[in-house]
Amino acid sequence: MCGITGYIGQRSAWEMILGGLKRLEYRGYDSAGVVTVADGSLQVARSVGHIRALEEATPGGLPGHVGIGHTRWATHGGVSEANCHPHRDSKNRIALVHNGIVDNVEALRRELLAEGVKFRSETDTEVLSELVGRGVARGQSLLDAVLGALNRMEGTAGIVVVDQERPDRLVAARIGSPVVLGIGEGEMWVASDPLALRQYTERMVVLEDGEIAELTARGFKTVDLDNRDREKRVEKILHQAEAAELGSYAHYMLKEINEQPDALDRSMRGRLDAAMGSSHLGGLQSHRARLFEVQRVVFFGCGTSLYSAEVGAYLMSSYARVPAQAQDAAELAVQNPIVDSRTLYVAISQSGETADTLAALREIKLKGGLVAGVTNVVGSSLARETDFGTYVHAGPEISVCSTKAFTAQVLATELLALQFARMRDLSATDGRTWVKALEQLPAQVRFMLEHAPACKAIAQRFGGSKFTMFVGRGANVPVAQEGALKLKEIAYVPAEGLSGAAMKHGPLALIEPGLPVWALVPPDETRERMLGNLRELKARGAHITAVAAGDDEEVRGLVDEVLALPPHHPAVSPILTVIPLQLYAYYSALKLGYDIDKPRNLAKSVTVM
């Protein structure tokens, strides 16, 4: 959720660690701080707001050629400048920055009260800087001083620590909290996320739960929390620093809209078989003779995730004919799930580092389950948490409201449901069919940007309405809860996305003449239950804009505008009929003058529960 950058080195301190935490601004955040270390003491700059407040707040930047960096999502304590991070101990010796919840902090606050610690902030955090500050005022190691906190700590905690008495060394931990190095000649960065490095090096080293790190300019040395030596493999961090720059476009979100296309094609490259009609995941092939004795999958992740996640489940059945379902990680992760060795169960994060889905994981783990994973982001905890998995390969996702990721995750669940198809039921012909309608995709996803002017307008007319209700049947009811969801996330406008078999249960009553309704038609099986949902609320005045076969006359008869469809799989619905929700979504933040990378009260990786 968070943002941490540190740098130690020959540069300047300050300008690293800025650069950093720019990079990892569209991980929503309400307040920024530095600390560098010069002239043998800490110099501190914090400020509620942008990092451009801080700039402003500091001209010149600090001093110094170590430091560390923070952008805060308020968790303990109100956004105020007293809670901003970094956080010093009660002697201004050390100083520390920290993504995470410590669970027992009152304990261990009341504990320190008792000691005659005075704080100075409402956070969590400055707990843990008290608990360092101590180790080192009594002659422990920086890093002796950390493990001895990090011990004492309940909860996550991805951290990065400065001595004023030793500026010749950080020290990082990573408890439930991502925290990778980036690896230089004569200096190294550290940050929660490889994006924040990417600008400066090519190399990485990704720490594992439970790891803690000692960096000077010269190298790094890896512990675990008993303080036991720990081999590290330096990785190439692949994400291009060019493909998270805006470029031409004037927001993320919408670049991401239309990098979809070539997203969808780099996720299928070398996934599909067109003489077997069948797909291979790679991860899938070391546990093909287990694959054949599933009877259930298990689909779950949070927000969007969970959205395709439901795609996912719907396609498994419907294609595969295997027993699926889709859950909330969130809820999964408490409810004690029973857990069956026959089912496989199917994570799905974009970052792999989303809390909720990873506690779930590690529940279904410990309870003997066999795991796969579907994530964005190579050597996340997903990744390397899953039993195996795909990657797939949307590329850097910038706007905290997630577009392509959704549809790369939905064509990797497709992939998925393919595989096990062609693994029971589905002949060679009706599987090259779908392989063919797969590799169409790309273009058809073009197709439908071109509806960008169209969906415009429509934003123009109703993107500020009190009300706007998404329908679909089948795969698309995910869809229309997607479609609401972005329209909630970025132009704050109350919106429900449902089933049209839900509709008449109660939300029918939300209609009224002229309120917006988005239907998605597609000609598939659920083509004529959706005719008659358009009956009923055509009936009571809604204005309906269609997804649509472009020549389904007798839809364009019920309708007041149709966006059409190519002709297509009905597999392969989901993916088209979202994108001009998507735009409906941008156009309509956008005519009502909002942040769109960065709505309010939000983030783009939820690390914390």
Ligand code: M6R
Second form
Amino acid sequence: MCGITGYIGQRSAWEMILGGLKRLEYRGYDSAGVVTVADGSLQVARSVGHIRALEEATPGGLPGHVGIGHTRWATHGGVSEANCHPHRDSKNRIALVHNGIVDNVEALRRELLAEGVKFRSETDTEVLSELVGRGVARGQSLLDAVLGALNRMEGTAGIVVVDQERPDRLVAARIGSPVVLGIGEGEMWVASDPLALRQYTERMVVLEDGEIAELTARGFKTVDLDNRDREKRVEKILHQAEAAELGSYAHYMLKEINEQPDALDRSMRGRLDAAMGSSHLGGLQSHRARLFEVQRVVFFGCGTSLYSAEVGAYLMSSYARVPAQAQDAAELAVQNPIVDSRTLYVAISQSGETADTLAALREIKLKGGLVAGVTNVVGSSLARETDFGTYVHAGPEISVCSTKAFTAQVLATELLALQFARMRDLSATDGRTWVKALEQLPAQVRFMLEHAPACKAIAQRFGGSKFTMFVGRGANVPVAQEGALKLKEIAYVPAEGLSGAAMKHGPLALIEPGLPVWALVPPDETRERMLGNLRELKARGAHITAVAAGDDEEVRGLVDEVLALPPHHPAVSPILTVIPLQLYAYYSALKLGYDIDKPRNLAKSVTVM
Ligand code: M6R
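Form predicted in complex with the named molecule structure, per the form predicted on its own context:
Expanding to the full complex; the earlier chain stays at the top.
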């Protein structure tokens, strides 16, 4: 869950690497480091804290035209300078950056300790550096030494390595953790994400799992773990660099919340069929015949993606009448799932690199299951490993706290459910009504964004509360959970999101006078029961903010304030009700003075299990 990068060419390696690391900082940000080669020796800068701290600690940067860099999210070993990457071998000849985990670290460390190696850190990565260092010391080329080390390792490793005695090359490898190469004229880059490359080049090569690349300023060659040549295709980097800029916003999260109308518009462009009252999800067409056979749909993902999966399962079963469920990918991966040929599995992941989601998808594929993917990142592992799928086109999501990916993922499940519903019993008239509702979403989300000042005022008053509850029913249960997750994640406020039905089985005991509760009460089949929940909450003195129809006087009479929903189709309500919850979390964190885009202990992409 770290960011790795490297550069070789004629320009300042320090500047190239720092530019890349700044784009990768969302992957981890507890410490950072760079190693370049100049005057025949490794030049090292490492520091605890954000990239900014590394820059401040290294005035003038490092010399040299080749180097590697890393931004860390700690797994093995605490956050300290000693544990910062890059790690060197004990002879200080090679330096290596690593994203992943060495599972057999203890066995390798014991062996090296017995041979007299003195380790300087608590990391698993240092074991890899030592193995590579020993290879080159024995006279192997850097590529052979890396192959030797990787063949002894069990686990995951996106790595880049530099050798002070061969500064004309870098070696990079992808074993379970993503690595892409950027191609320039007389220069090359390497990174764990195309986002780090787009500012420098439009051309990239994506390494597949088990591939190792040797880069020089003039080009690259790729081999597999048995040192057999691999042909690679040069691809265009699609996301616009400008889309990853902060612009006039104070935080990426606020920018991304506000980008939702455009993101939704982009996500549905060309995918709605107004005449047929249906949708086209490009990737699905080629499997159309098989989709008629599907008798069950299992959506899976983690965190926010799991909540979008839950909305998807609700839509699929309510509207397409196909039995559907959502599962936490982490649980699915380890429970030896019963996979059958009539089930469609749908993996959802913004990054497409979440280790638990990839593990679940691999387990299902191993057992012969059909897996569709929903992801935001073009060329991600999920996009490559699923049988077919769809990109949500939300644009780069930088803030660790996911917002626009949620609504875009829910939209993808709407399109999928609509297509399934039309392939089964939904009438053309009802399909057209749903299509119209989807077309109106960007404007309706804009309407919901106008609640920002109200959300800010509520956050001013309640943002630091000791506990906050979010309640919904039906498709809005996962939205309530998503609201609670946002608040926990960036404002560090204990919060629970739950079904109104579950309240009196325990959680109601948490309510005391003045405690904030957000209630999702759209005008659909859940409203009557939600009214009962509002009465229970009011009787116990909760301060209730309802997200409900603007003209719902009954709701208004039971709560402290209403954030109005525009008239909408019930199937799309999760995309509307979530907006004030995102804004509330944002303004709560702002009031409390936290680092909104980089919450403590977290990273954007959880590439370890
Ligand atoms: O990239 P993914 O969608 O697979 O990430 C899954 C979760 O780690 C992610 O949604 C996480 O819960 C967010 N930080 C929540 O805002």
